[in-house]
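First, one chain by itself: the form predicted alone, in structure tokens.
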Amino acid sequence: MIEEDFVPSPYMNEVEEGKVTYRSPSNIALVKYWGKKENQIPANPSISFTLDACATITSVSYKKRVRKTSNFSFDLFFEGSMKEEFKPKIETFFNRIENYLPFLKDYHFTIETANSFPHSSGIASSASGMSALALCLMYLERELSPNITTEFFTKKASFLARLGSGSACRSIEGDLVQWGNHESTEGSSDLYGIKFSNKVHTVFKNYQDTILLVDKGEKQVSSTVGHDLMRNHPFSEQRFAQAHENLTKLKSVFADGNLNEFIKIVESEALTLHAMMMTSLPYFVLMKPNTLQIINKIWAFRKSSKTNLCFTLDAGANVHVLYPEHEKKEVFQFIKNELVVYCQNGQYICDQIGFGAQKIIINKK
């Protein structure tokens, strides 16, 4: 599909008002997306585990305006409080997607959103938040145009979410989602995420992710700036080629259940992501001393216990500890005994593979 496919025909229905709620999860990339072109197009393909517990719940109330103006009309509430400082990001998002949702200026929206994980916990909420909002807006579009198919609804929601936050396009579905053109993946696209359709060994079902909150402070360099620094990075072309190669390798890894190769690829991807940050100009370091302590502890425990835990990192200091469900008891005991001490205020989040966003039915009393 191309961008023009997401521009709607004239709507069939009139809708005066309504409300919808979606719960959308975050995700953790195994092959990392780092570097983007214009319009949120990724410089390389990526693949992620969809998470379950780390999610955003967003409700959107909409009411037809008496007259259309040149401005968007919306209020934004985060965890019950109006947040004017969050509005510019939504304004930017609406500007990017107006061509694909031409009804946006016809309505006043009340957006109410909350995370299942603590705010400022160091878990990026842009993926879960933008995907939840995109789904709510797509619900209204399907009210206006009921002939929209489920397949198209999902693709367009992912397409719109990407325009809010690149990785958000991987949060619509689960449990494995791929985003970005990849020559050996049929149906892959830079415009939206697709559900990984190849064979997946049972060992990767119910995979666990314990997120160690090493540092909850604001990052010294935003992800947007970090992506932009890949444009003139001396190692960018090699990195993009590596991502394609690792994605190809993961296909057989997932099919065969080869945990040794899975660990090598996932940890290499995490360290390469941070190597790109440390070798850009200007260069920056987002890992903290406790991040390195945790990594070394994981390596030592894996060698001594013969278990299959591994780590991955996002663009920050926190560590995602990944491990198969059948090793949960032993690995989680190790985490509590030896790794939690390196977390800020001893905080961590227990999560696992999830299966995508869901519409929430609110029972009226």
Ligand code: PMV
Second form
Amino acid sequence: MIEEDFVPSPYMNEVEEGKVTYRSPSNIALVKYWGKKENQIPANPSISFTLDACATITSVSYKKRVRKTSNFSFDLFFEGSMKEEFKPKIETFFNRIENYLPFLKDYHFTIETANSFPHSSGIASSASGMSALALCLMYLERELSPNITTEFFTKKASFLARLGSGSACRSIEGDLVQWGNHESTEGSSDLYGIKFSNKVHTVFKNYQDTILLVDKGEKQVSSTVGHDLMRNHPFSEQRFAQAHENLTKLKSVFADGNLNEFIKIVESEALTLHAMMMTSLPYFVLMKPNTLQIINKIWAFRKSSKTNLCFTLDAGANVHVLYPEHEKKEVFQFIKNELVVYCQNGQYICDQIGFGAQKIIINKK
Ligand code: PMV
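Could you please show the structure of the form predicted together with this ligand, as a counterpart to the form predicted alone just displayed?
Now the complete complex, all chains and molecules, led by this one.
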């Protein structure tokens, strides 16, 4: 599909008002997206586990305006309070997607959003937040144009979410989502995420992710800036090629359940992401001393216990500890005994692989 396929033909229905709520999860990349072209087109393909517990719940109430103006009209509430400071992000998002949702200026929207994870936990809410909002808007589009198929609905929601925050396009479905053109994946696209449809070994079906909150502060460098620094990065070409290769390798790992290979690829991807940050100009470091303490502890425990835990990182200091469900008891005991001490205020989140976003209620007036 191409961008133009997401521009709708004139709508068939008239819709005065309504309300919809979606719960959309966060995701954790195994092969990382780092570097982008114009319009949130990724410089390399990526794949992620969709999460379950870490999610955003967003309700959108919509009411037809008496007169359309040249501005968007919306109010934004975050965890019950009006948030003027979040509005520019939504405004930018609306501007980017207006061509694909031409009804946006016809309605006044009340957007109410809340996260399941603690506020300022250092966990990015852009993936879950933007995907939840994209789904609510798609719901309204389907009210206006009821012949939209479920397949198109899902694709377009991912396409729109991508324009809000790249990785958000991987939060619509579960349990594994791939995004970005990849030579050996049929149907892969730079425009939206697709559910990984090859064989997946049962060991990956209920993988665990314990998120260790090492540093809950504001990041010194945003991911937008980080992506941009890949444009003139001395290692960018090799990095982008490596992501393609790692994705190809991971596809066989998913099929045969080879956890040794899984660990090698996932940890290498995490460290490469941070190596890219450390070798950009200007360079920066998002890991903290406790991030490295945790990594070293994980390596030592893996060696001594012969379990299969590994780590991955996103663009921050927090550590995602990934492990198979059948090793949960032993690994979780180790996390509590030896890793939680490195978390800020001892905080961590127990999550696992999830199955995508869900509509919660429809409260039509
Ligand atoms: O979606 P963004 O622009 O916040 O970028 C996300 C980048 C990483 O989390 C570091 C990697 C990824 O693929 O999710």
